[in-house]
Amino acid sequence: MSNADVSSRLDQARRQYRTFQSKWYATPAILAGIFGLLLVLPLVLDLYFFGFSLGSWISVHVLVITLVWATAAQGWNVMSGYTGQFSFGHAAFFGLGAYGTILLLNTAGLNPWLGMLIGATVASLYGLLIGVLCFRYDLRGHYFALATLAFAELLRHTFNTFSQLGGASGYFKPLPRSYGAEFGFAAFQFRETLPYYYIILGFLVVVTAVSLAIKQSRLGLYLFAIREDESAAAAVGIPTFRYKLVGIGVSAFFTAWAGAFWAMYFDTIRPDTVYELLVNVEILLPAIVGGVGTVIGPIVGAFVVIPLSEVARQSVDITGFDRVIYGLLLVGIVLYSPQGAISWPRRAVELLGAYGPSKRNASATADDDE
């Protein structure tokens, strides 16, 4: 083939990808293929492609963790990534969902399915007590982060300080692995990871649905209204306090969905394994390194980070390694790629039309001409 006929199917290429990008259906269309992928990754992880098997570097459970940050994630992003109101303590609104699930099923014997509705509602009406306190006297940028920070300890120091709560050795799940006849969906209890997988993925497609329609509809062109420019917002009759409100309160909820599916995953929670200041940095990096304020961005993040930090604690020695590799690349991507990870394709269809043989045939021929 020669340099003609690839330069004109580079050109082709790009053409195509822009009039893609540029269309209504290109998110959907892109989340179809990207769950498509999801639902049967743990089928092929034992499958061998070239003698390699992606099983030999990822696992089912990592793939649950991983579908966890991204289900906070995104719920993270309704808030801080729609809004451009940056929370750091969104761990608050985990913990609770983790806490009011296993609360209920322990004191009152409560179907964790509708202790995790229930907690994920106490979440939200947490959220709106932040924001009431906070937008009501305008924190912005660092002052509400901080803020947000500090209404996360405070439920830490609260679950750590009253035995009623747990107290600091908080709770193990009433239901053991070896449980009999309850296990089962309607138990929210399963023998083997498969299902938990399953599970967590139908929770990340449900906030992605909600997520992806919220930024869509009239609601979401006032929240990035608000992010741009919120005096210019509020100038033309937007109510920021209301709909700054609205963001908190959904973003809270469906960060909780996610605690509370961490508490019925894994044998036991405590005040410091869901709202430790790590859980904070673990819900919004995601949408950080994937792209802030993207409905794709939380999920590609997720699919960057935690496999990476998880391969990297288990295969690396060293207490830690893992936050090593969080700060690394907060750092990257906020020096060279700040609009995150969705925009690596673009800038690659960039960097084709820049230096693709197109371009250095015409570099050439003005050459020539010289």
Contents of the next structure:
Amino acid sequence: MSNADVSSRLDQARRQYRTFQSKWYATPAILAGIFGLLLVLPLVLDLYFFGFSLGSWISVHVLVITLVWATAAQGWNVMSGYTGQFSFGHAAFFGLGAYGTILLLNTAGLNPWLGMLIGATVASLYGLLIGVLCFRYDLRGHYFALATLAFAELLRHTFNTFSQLGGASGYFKPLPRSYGAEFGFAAFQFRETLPYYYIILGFLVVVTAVSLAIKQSRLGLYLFAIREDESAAAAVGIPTFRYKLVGIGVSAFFTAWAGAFWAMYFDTIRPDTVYELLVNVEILLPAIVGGVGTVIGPIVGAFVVIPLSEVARQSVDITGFDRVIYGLLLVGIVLYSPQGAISWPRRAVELLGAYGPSKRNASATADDDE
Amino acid sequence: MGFSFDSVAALPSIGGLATESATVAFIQPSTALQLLAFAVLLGGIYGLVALGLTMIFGVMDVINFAHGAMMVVGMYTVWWTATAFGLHPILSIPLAVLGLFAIGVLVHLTTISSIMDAPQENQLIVTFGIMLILISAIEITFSTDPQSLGLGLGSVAIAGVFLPLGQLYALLISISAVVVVWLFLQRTQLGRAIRGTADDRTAAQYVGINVPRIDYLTFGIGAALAGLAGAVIPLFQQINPYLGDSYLINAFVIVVLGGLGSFPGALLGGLIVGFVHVFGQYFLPGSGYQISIFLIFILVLLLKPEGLLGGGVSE
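With the form predicted alone done, generate the form predicted together with the partner chain in the same format.
Expanding to the full complex; the earlier chain stays at the top.
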């Protein structure tokens, strides 16, 4: 079989695969709706409807944090969701993005936009290193999860130990005039929260677009084939090692973006805030809650998890209570809704179909996001 | 959110030793012997922590992320019963073990049992959630302040080597626990059933072993061992709600190092990590010892993923 022959057959398979899943425009349409909503969301926070306003529950700050974790989770999803190689150490990439940006800014006065790209590239290379080491020796399952965790912890302790890397006290973000002209877009620093919101929203749009493009391309088909059955994928000639590396490289790059934003949004970063164990979980949680391997899932998941834990933190004056909620959520979602939050509308419709008045139309609505 | 892994209190006298010989290029024999003693004492505790983890890992193929939190529950059980009711710490240790066995069985029956066949990461996430709940419950009940039994057990000196008595007792209890568990696994019918399940779950089912029952017993015993490991720690160290984390991360290293499901492997791995911890803390700056532990871990993971003494129980 010639090369071109194989390509055309693969394209055909991809088309079939895609149409089998859903209409090609379904996911982009839903995403466009979501991003449209997010675009106006901070502007309607202070509007009162029937005496209530969203602003009394969530602030722009909470929205920013939600989008940060959505972006990071979208990055995690490209590797762990698409290829099924469960990473428990994405804090490594998040931290490298954050540190790359701040370190270059503090020591070389490099513009954070450039520093972010360099940090993300370094994170990507670190991801490739992890990938080469682990996939070459075919670590899977628990072993891979523990190995990625070890690589993240390794960075945490390395940054903690060496004062050249900031040590345990980390870095303060300098004022814009020490490296640029003034506050503003070029300096990646603002006096208000709202510009930050639109920047992280922009990041999320880019990451989501790339993630969707990957998923709907032949690359995505290969990645999902690896997830479903790696040996079978290898048997039909997919170079699984190479594609797993592509997955981890892209994933690390985008997770590092979220970290870079984190570094510019908060005044200070320390190894214990960007590399710690809980960061690993906060990165993967939105994807798990929303729906692993889906493009919409990480965004929806972030909006389920983060505001809830914020509200729990603000409304109950007990230290640690929000983490109880967080833990219960983790356990509950995995036990009772392993398909994630994006399956909830369909399940609701199914329940209505089973118990509600009209039994007939229930099966026609099973056309959700893939 | 305030987690920290650097809170495994260094063995107190190491700091003094370090300043004493900072200018000496070579290590004096007496210092080496002292460090060796500390390494064995710490390595024994590490081995005990890894024991429950490796058992659950080997039999059920589940990473119990809540292991460290269960240790913390054990620590606070001992501290609380000792300070609130004046119970002697040695007497409250069995209490912690029994309590944690019950918690383990309960956790397994309510959560783990229904997702035994789900993808592996699901168990990881669930046990992580349980860890958050347990740690936060401890935090809410007892605050985040460090607590101490204030036993002041002192130490004995043998051939110029100081052995803190609290740690010595802890090590002795660990050793007896290992022996008891080993005898239980080797000599009893139930132990044989557990080992059979670890070897091959399907085959175990075919020969009539009640695997779900083995699962909850294993999880209970694993949790009880975590409780025991936690219970001996207040004998020689201040406790706080986050203390379990540092032990947990190193316990993962030990379990993979020694080979999952391998008991001698857990002890060997514990000793190795104990050595690297003590000697690394002496010779390397900052948390250089922890970096070394992870480097060894990654090396072993890559070169011999089945662990140093692994091979009995395969994935």
